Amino acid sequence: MSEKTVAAISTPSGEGGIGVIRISGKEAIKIADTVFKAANGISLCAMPGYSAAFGYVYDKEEQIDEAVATVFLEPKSYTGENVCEISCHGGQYVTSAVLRAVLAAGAQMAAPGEFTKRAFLNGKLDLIKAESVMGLISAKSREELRVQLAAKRGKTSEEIEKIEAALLELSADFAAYSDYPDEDLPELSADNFFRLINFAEAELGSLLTSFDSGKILREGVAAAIVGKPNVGKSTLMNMLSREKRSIVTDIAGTTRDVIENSVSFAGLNLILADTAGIRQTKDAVEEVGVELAKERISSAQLILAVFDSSDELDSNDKEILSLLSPDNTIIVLNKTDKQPKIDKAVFGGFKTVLISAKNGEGEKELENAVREITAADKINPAAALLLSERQRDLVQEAHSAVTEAKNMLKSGFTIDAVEVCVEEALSTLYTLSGKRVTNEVADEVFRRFCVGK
């Protein structure tokens, strides 16, 4: 446990209802009691974990603002350490007020993540469930908010355990086989040892394969709404964005740049672009518009692709198709409300969804499809994923490690040799959960969070 006691603004900066300063360490309620007065006139240092009280907040003899205090002690906190969190107007002011009366009572600054790293080093949670804090805080979907969640709840650190039970055994076996070769041990043979390799081999692989699949989860997919000019792009957009973001028209070639807009939709972080109308221009600002949006259709992750239902194919629409590829295009055929036209035959092997952006109708169907291209609906957010590049990379190097060991294994090297090649899996796998770490490591980690976590 630190000697140093800490405090910070926990809350967002600028104006909202509350405002929380944080307060952590061995002298944290004794601090807060120098600030803060309850208005029944008990102290804070008298108050059990887990209680609260109303009161006002002082720098000497100014009343700074009206507050609730409310006390955690050692260690059921959120770092294992006394805890006090003062609960003020959420001014950016009176926030930043109080916080300096803390500091000038005793405290110290805390620094980014510093309170998370105080409740890994007091053994509150491993470092994997101190990564997923910063994703939670993060999280910008559905889908990702539920990955983050199971993380932060032990499923990705109770799978990493599992494997590391299983290089624990083999590596017991292989001390054992060591110290008694001659011993007739049934626990000690061949096909106990590849069993134990393959489980961890195998269920390392499984990881790596959730990192790529859980990617769209993690760093949204880049998506682009294309079609000729007034098919109703736009209005694709502000309905998925929820608001007005593309100005929309009759008048053919409005939209002329790239609108772009962080779009929550089907669960996920949709990167969202309404592209300039493709068709043959004269118009040399139209023109650059259109290369744009044809630049969009082979970068984007994912294509909306908005055909008119109410009138048929003409040649833009055509040229159109011929960019598009069945293996990330959805065909929005828009315009349903009015009487249709359109030869869906045309469309054969491309996903189709049939709405009215004017009306807000097959949106659901639009989810459904955009899942399922993504293939979001394939993933299981309560399942074990890993969320960051250094987890991806440990486990990398762990299941090099084990795969190394089988390979030797098989080809009759000595025991003591398989055994090293465990030993640095499990090692790396501490690594990973913080078991055995470095002040290096942890401080990186920990160095990519907000102040105030």
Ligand code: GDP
Second form
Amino acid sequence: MSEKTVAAISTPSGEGGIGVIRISGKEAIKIADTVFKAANGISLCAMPGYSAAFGYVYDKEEQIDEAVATVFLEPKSYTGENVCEISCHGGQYVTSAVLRAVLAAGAQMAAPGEFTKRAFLNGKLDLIKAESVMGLISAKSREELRVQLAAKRGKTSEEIEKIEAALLELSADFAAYSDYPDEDLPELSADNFFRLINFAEAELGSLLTSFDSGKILREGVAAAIVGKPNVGKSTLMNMLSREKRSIVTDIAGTTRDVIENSVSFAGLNLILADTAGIRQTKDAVEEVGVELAKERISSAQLILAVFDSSDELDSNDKEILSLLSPDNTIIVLNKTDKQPKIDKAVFGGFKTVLISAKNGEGEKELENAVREITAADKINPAAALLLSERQRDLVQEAHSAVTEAKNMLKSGFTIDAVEVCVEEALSTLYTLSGKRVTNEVADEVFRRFCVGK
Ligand code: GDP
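I've shown you the form predicted alone. Could you give me the structure of the form predicted in complex with guanosine-5'-diphosphate (GDP)?
In what comes next, the whole complex appears, and the chain from above leads the way.
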């Protein structure tokens, strides 16, 4: 356990109802007690764990805010150490003032991710769970939140432990077998070796697949709404980003210089490229609109192609249609509140959804179609998933070592040689979970955290 007591503001900077200053370490309660005076006169040091008190925060003699202090005693806290959280008013100045008082009372400034790192070092969570803490914070859709929470609760760690157990059993069998080096591999042992190694190989393989299928949860779905002017693209965009269930943020495009909107829809994070360009060029729509549509179509994973169902298809519609593929396109037939003039059948093999964007009708059907075409329903949010590149790379390494061990076994190598590969796979998995990890690896994981977490 670290000797240093550290503190940081754990809530985002800005104005909010509450701001939390977290203090963790041996002296946490004592330090909090010097800046916080409970209204009932009881010292924080006399309070049991999991208790809270209302009171006042002082900077020396001067009262700087009213606050609630919550006391957690080691080991029953997030970090496993003594922790005091001071919940004061959520203003930038006030939270900084409280933090300054806490630092002046003897705490040191916490590094990014230091609270979670301490939780890891104190055995509260492994490295996979620690990474999912970060994932939970940055989750942008219901499904991502679900998988990150499952990982935080140990789903992936349990899976890794099962594989480790199989490899350990294999190692133990090898050790027993090595006691009789002159004898041939008895059939029974060989069966068991292959059973264990096949199990490890298959489980690692399916974890690797989970990384690919989980990509749309981690990175969102690059989506585009295309269609000629006036078919209802903007109205559909408004329907998708309805305030009650979406987070709409402007994020600068990472690969292209465009503004993108991130919209939570159908449990997924849809990253929609801004369609402002199409609207600005209303006089030359036919050409520019189609050009822009082409660009979007070639780069998007999901295309919502909007057509006005109350109007016959014209040459623009037909040109757009000719650019689309049923693999990643949903035909959205809008304005179903009006007399229909298009027969759904013209869209042949495409998944087609009827909506009235204006009235918000057909939303559920559109959600289902989006989940189907992105294969979101095939991802089991309760299953073990690899959620970071670090996890993927290490599982890949362990998988290769296990495959090599299996091939060696098949080709009759000595048990010692096979054992080296199995040990390598085990040691890689220990790095993954953090059971055996260097400071550099741990630092690399926690470096990405924000201060206060
Ligand atoms: P965009 O140019 O494709 O972005 O189209 P807009 O979203 O600006 O819509 C063009 C016009 O169609 C507007 O007057 C909308 O109010 C109207 N509109 C959009 N969706 C519907 C719908 O579902 N039903 C009806 N009746 N009108 C709609």
